[in-house]
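Encoded as structure tokens, the following chain is the form predicted on its own, with no partner shown.
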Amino acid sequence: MKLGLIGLGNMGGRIAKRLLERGNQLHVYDVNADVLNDFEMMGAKTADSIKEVSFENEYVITVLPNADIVKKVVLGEEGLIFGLKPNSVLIDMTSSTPEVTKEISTVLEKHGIKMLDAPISGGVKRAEEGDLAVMVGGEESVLSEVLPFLEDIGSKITHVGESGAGHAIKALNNLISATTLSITLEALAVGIKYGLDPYKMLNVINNSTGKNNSSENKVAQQILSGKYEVGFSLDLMYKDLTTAIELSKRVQVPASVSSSVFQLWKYASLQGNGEIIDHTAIAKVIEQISDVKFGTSL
């Protein structure tokens, strides 16, 4: 099958590399010419434009920063819609918004083009290992069609509903992730000011009912160590929280806990540099408002 991929950033680049390693013939495009050169050296075919990818491939994956960019790439003047043939498939793996996804899917459907929203979760390490969770919205029959190369990317692929459903659950999952990270750090801040050792606190938490992904995989490794290695930026997390809050308003769920978490991350994003620092840097905000130190400074 002819497979194209647009967006070779932090996650898209690792997904593309994984697809190449699994023997897929891949046609890639990115606005960064240096990145394209790197992928040409890896064996990928590189494109000079979005249109070129759409003309030459029946399956196209997009992994882009946000919904507005997805809409421009797909429906803009030089968009995929002008090159993709009937019965071709667009797989959007961006952390996008359900409403924009539904809009794009409806327009594509009128041209006979199929679409799946298939956002991913798991971070850069799991992307490199092909162990991502993939949550898919759209027709199950289309998912079956593209499953062979999705299985090269992810080990946990779940069909979650109609168009937009994948992007909805991705935002809600990240709401939970941001909440558990925030509350774990708040609890540690209280404990540290009381005189407890944060590493011993984590040991207790991870052997008790407070255990969560952040306490197991982020706090000691990224925050107490002072590494804050970029895997998923603070602003991208804030973007997904915005999507989750908008969804809660649309379905009229008060979401009081979610709203409090959203305000914390909004404040963090407003401090600046959120597009380049890792989301674990929320710890610096909690340090600031709690007058406590978790580890080495950024």
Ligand code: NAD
Contents of the next structure:
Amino acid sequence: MKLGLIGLGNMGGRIAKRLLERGNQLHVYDVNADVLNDFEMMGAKTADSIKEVSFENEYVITVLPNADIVKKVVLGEEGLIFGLKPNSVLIDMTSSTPEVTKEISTVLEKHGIKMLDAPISGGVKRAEEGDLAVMVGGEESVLSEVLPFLEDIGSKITHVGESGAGHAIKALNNLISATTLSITLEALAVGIKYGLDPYKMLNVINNSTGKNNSSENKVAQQILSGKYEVGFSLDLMYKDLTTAIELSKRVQVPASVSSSVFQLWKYASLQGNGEIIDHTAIAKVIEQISDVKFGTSL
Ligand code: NAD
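I've shown you the form predicted on its own. Could you give me the structure of the form predicted together with this ligand?
Following is the full complex, with the preceding chain placed first.
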């Protein structure tokens, strides 16, 4: 099975490493040449261009920042479409947008190329362990074809519907994730200003009905500790919220809670550096608007 992977960042890099560890032959490309050297040392074949990956592989995974970049990498000048042969499969693990995915998939179909949207959840730690949740949109028969190597990456693989469905669910999942992080921090800010100890508050919340993934795995570990390094940037989360809000407008759901969370993250992104700071730095904005300190400064 000839397998290519484009985008060796926080997630793509770990997925590539995991695929290599599981004995897959991998042909990789990233615009950042430094990362390519690292993967050459790990036993991957490295490519000088997207074109090279497209000519030499029947299965190509993309793990890229956003929909615009995926579109450029697949349909742009020298994009994958010019080299992929009929019956080859593109598996887009980017958190992209359903509409762009449907558009790309329709164009590829005309060339006999199959596409799945297969975004991921679980973060860098679960990527390292091959324990990601993968939500797949597209033909179920194509999923069966690529399942052997998807199972090297993820332990919870779910077919969720037609093309774009995976990307829709991914955005909605992250809407919930951003919301629970924001509301947990907002509640903590109120408690701290009232004179409560943040660690005691967290302890109570995690033994009560307010418990959520952020309260259990992010607030003490990343924010109160001052680490801020989950490995998922603020702007990538903001991108997912934008996708979720667009989706809610498309289907005419008022989404009032989502809109409020979206505004908070939009404000945070507008402060700049969102591409490089961790998404947990949303805490800095809540500190600023609440006039409170959660822990060690960035
Ligand atoms: P990242 O910014 O760390 O990595 C993106 C990689 O893509 C970089 O190495 C970059 O050089 C490369 N790249 C950019 N443009 C390119 C191009 N034109 N051609 C080739 N390579 C290109 O991002 P990440 O955190 O790995 O996230 C990747 C995707 O996965 C995003 O869509 C993100 O929303 C999603 N995601 C991330 C996490 C996480 O915890 N980091 C979790 C789930 C999903």
